[in-house]
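Shown next as structure tokens: one chain only, the form predicted alone.
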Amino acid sequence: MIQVASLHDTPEGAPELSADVEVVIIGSGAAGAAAARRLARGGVRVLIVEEGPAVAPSQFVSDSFGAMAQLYRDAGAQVAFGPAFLPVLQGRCVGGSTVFNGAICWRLPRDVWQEWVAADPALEGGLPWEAIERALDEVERDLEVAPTDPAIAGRKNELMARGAAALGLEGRPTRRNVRGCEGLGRCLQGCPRGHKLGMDRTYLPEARTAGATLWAGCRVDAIAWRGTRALGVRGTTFSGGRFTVRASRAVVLAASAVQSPVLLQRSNIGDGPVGEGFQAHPGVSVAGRFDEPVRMWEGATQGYEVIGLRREGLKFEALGFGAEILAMRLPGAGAEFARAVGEMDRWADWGCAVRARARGTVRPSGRSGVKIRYALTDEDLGRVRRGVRVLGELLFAAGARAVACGVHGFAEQIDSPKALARFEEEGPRDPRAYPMAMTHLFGTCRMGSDPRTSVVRPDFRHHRIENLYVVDSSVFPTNIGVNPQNSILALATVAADGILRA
């Protein structure tokens, strides 16, 4: 179990809570947990401050909307504003998004790192590939990363493998961080039996064993600083009480590519392009109806992926979620929709994550909110159209009898791949036509050698505040085109090693 000081019930009028530590870490997701474990094991007195609640596996709810209310930021309703409103999915709980993601594990692609170094050669010295590789090796050992076991894959994953083979596209069983997975299909709601090795089950308990403390239900409102030194943090508990943490050695910001830049701006630390350069992987999905039962809510949630077009910025994944979400993807209305619901066990929904080039902004809004602005480029929309076409082709190649693209202005349901042939060229150019959501967020406190174009140095230190570190995916110079959990864990580990040496 994680040692958590729950501050939800701080009595009204009680004295302000305070603590003195060497390092305070803001956020308990992948970045915060990795940094906390490394620092605590190095003998540093660490306090992790997490805005969301601690939720045990036995408390996870089975329905998708209930899980969003329990574990997701703004109950999954956070959006980016622009030509289309795009949902931006993030965690808000102890362990962050590692609690409810699909358990997909990728190493940082070397070609992405090479792009970063080509744009700023100083990154090669500050973030050497050998150090990243060592950290990734450690992460994969610790989280028992392995390909999905065919015994628990489920029909949806088997069918995607069939479609990929028929089209000659490279695919593979997804590498996942699980132990004893039973194929319950509950990853996106939180595994009720604790089989997914998220931060709540691994790095945070290990940090606690090494002496770290975690406060849940505590929102950091500002970083305290003077001159070129960060002094600690101030914030508010869930029940409205106040707290102060003084940090003698460092403040480590690991609150995500949305919350980290907003906290810097609220703390009057607006140096460089903080809040600029927001990037993501917008995702689009297509559903297909098969003659045979698929029951896409069973089996490994995301157990197969098609990676043959990754260098084009497209990555395809089998999806698995509750029937209530699948129902939203079914075609028709009235009697036609009722028939589709009656055949729900025969539908599969597969997704495509797009490595979009668009860059947006993140700004504070109101007292404690954020405002994200983001607009896909024409090139990005071309990739989205190609993704929809290939998803449909994969479904047909796997044996689907009908495909529902879910694209406004396009046929609601098609029964032949011929109708997809011209979609890439002739599909809608309006982003509002596509049902998309954004995950995997990057770039708003990006790393670099020039303080005019970056927020932190190649060693994760803020350019002006000497002992303020940012260690989450906001420091990534770009998005990476693959699931970032293990890359975040590895880079945060490298950052923590630097703090220990400082």
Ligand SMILES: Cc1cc2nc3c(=O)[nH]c(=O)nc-3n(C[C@H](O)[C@H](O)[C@H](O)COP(=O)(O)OP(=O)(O)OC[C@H]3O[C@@H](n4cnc5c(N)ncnc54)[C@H](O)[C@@H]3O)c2cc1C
Given for the second form:
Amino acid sequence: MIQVASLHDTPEGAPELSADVEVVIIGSGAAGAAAARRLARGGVRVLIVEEGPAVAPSQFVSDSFGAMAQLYRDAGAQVAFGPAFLPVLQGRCVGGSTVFNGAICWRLPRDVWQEWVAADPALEGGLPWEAIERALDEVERDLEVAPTDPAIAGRKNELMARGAAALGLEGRPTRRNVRGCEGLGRCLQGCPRGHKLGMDRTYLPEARTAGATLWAGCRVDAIAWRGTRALGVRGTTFSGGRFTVRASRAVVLAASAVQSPVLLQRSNIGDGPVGEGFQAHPGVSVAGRFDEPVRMWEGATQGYEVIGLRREGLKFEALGFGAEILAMRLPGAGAEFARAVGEMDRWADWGCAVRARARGTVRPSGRSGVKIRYALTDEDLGRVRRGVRVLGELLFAAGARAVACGVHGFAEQIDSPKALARFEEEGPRDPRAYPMAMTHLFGTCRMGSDPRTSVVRPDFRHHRIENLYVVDSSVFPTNIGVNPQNSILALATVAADGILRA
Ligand SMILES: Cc1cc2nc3c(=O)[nH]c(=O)nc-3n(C[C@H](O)[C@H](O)[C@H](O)COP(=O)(O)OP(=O)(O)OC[C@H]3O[C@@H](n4cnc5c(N)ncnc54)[C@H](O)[C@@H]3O)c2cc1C
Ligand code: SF4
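The form predicted together with the named molecule, contrasted with the form predicted alone above:
Complete assembly follows, chain above in first position.
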């Protein structure tokens, strides 16, 4: 059952909310839900503790800023500090970021796993490819992953396909985890009809059917441990009450690549490189104006992707969001801006996710905050410039009449692809010039055989605290260059199988 903490809050002085279970799971996003479902189906008494609220599809709002306030951590205002402030978007609700993500589904590329094994051969036996493949197959089957139906793709996705074909770049309709998608274009605000098969619609109810309990509105403040054993967790409900959970078998940390390392540090479990090695896929976007109506807020939210440059660390996606966000990307001021707003239905905005090499840090800050530090390398910025160039070329190749790169220090609007070639060489070297955001996060509790250079073992167990497991993308040794949701679901499933065997 989903229990909301306020219903169980105790008046001052009364005993705090408490529970005794076999396994407590911290976080209900991709990683927590996958582990919960597997463990509950394996007959384990599981409690999932989630900081954010449970929100039903009928409660999702259509405007982007309202959705951020409702579903996103810090209302979407979390940033990484460095030479530039980079927004770091994450969920804080039952289902985590899967509730409002773009539904783009990728399998973990085998070449990425091979890179991990090359750097640490112990991973080959500890995290075998066959186990990952089996788990990926299961995720794809259960989440009904399939290419976007052309009938609901919408013009923005069709145009990207046209641009990719004209440039000879490999592209494809995005494979997504949806059922009966109507192309309402609202994935990033949460699908109001429940068509997106996020964790709130799938693994969490399935875990509940198998006997798991979920507490919403309960933030874990610390993991309790003694010697080499984790004992449980303690925390605070959203209305300020206290709770404790005793776990006889295991504590499973699935609070995301930002929150998991912070929770370890707050619990004085600072062994190894915890909070270091933070990696991401910074995303940059470019807008283009067409002669025909595009209405980028209609159709499958992210229904087409260009994948031909993945090995270069660049992946391109059609974007779909509300007019209020698109307005921020339109060029000009005063009358010129008003004109652009007047023809907003003709603009499309496409994004590029960059497999950046930069590594940052995540540390606790204040009573319950985090401080992320992150600086793109020169090589990363070179990739960002190349990404902007290719996005502009794709837009022109698809028929755009004008392109607005949104890069400070570069022409606000250009009307031919010629200027783009120069841009790759001569565009700004300053990261503050680029409109970027990060949504795919990795590496802050990385997995490995050596406790000096890793936080968990190849079987997801903490090096020192033997019944503490970390199962989210913080354990990924590196970023992966593709959308991570299904890789996280698969690896958390593999981790849960290990807990069942332990
Ligand atoms: C806008 C956006 C779009 C995206 N689009 C895609 C996409 O199309 N395809 C794709 O593959 N990936 C996408 N992603 C990324 C993907 O959704 C995430 O990588 C994935 O959900 C991460 O899983 P997770 O379990 O690590 O964390 P999350 O899903 O973020 O869940 C972590 C949960 O833990 C909770 N939590 C944190 N700390 C505590 C605490 N102390 N106590 C209790 N609970 C806590 C949080 O509130 C949160 O609900 C997108 C992400 C964003 C933000
Ligand atoms: S595109 Fe629209 S209908 Fe389809 S899953 Fe996303 S929000 Fe739902």
